[in-house]
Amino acid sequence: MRKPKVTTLKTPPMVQIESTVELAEALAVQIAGILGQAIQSTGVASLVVSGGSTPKPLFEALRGQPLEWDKVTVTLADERWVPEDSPDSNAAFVKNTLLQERAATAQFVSLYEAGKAPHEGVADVDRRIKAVATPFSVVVLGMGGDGHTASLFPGAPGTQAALEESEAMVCIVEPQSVPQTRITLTLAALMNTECQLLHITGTEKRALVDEVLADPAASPYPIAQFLRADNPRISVYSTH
């Protein structure tokens, strides 16, 4: 494999690699290293991942990393309120793409409560997430073209509560731009981590991140909450 071209910038640290696959491989090595250090230090590690199309090559690269996966707990930054047999389920996506090969022994914590409506099941989900050891070892964030991350959609009912909530780990969000109700980790929960990694590909998303970084405090996009200059946890992994 040819050596990838990497550019490292500051504020926040940014790794840029031309190839989507090589970007995913570099990020997988970084995540595995952090998880391994957590296991060595505390005996366990926790990994929060995102859905969507971007993380597929990352999950395929990460699942083969030599790691004590039986000591890793994996959960989601957000989920559609749908059962796992739905093609829209992030849980199914993670189980089919990440929790395979070496990673098959990892524990998975779902954000969905079968047989219950969102308002009925959210407390059960909150209790499950609170049982996961925190601070999370790694939180991997994605970003949509509208600047949302997790299910923190701009202007959606529930987003402001999720940004302001300090006690609950999860909140219900009802974005008008998508068909399903979402459940998302709150801003406070996503900030309760040793390391945040924003994984983006494509020129449009990179341009949006550059726009936000120009003045995060003035940005209307939820991703700006994580790209503030006073957030030392976050690094950005991006294609050129």
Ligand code: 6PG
The other form holds:
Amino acid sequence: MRKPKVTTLKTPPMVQIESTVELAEALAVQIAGILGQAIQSTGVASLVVSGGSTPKPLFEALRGQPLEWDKVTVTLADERWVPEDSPDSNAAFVKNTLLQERAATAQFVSLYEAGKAPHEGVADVDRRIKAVATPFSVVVLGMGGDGHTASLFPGAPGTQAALEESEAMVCIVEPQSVPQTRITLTLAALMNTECQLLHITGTEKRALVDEVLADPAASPYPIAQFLRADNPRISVYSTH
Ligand code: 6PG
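Alt. form predicted in complex with 6-phosphogluconic acid (6PG), vs. the form predicted alone above:
Entire complex below, previous chain first.
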């Protein structure tokens, strides 16, 4: 009789803390530790963060962490193509909640070009992002209920190009499900990091992650690219 094919489902390291504040604090300590090690070994560190509502307690916990923030470059996994005075601006969100207190001395690299349309400004942003030392030290990802991460929205115009792009580090995506044009780091850019941390809250997002983990290679969701068994960088921080 043929031996059964045994596949061990490799799940990424999971940190599960039910309190959103305590989860954020644990994640902040983890990020600060990685940034501190990067500074110790290379003299600099780079942190890529996501927008949305989940990161607020993380940013509030991270900004007080004792490290040489003046040696840290902070940028975004994605941005809505809006000026910083827009309530939808991720840059404004990061500047107002993360780049305060001790973190106020960090360098910030924007993904938006004022006064330019997305397809006019994307090359300037790409040049700016390519000036940030890679591999990034840490990439913090969120996830939407549709399985998007950064602005890699499933089925949106621009997403497939961003998943396949190997030269440019940023792409324009036009999701139908959100009001603004987005600019996103490409899959390759988001993979070019020492560490990826997926930060999610709630039972629905955890259920979606578990569904993807059952067979990431077969999943249609962009988040699945990061949850593949052959991606050693990813860890999941979840309330459930
Ligand atoms: C953005 C984020 C986006 C976010 C998810 C989850 O610009 O909105 O980068 O990818 O991480 O949409 O958003 P919530 O944290 O609000 O659920």
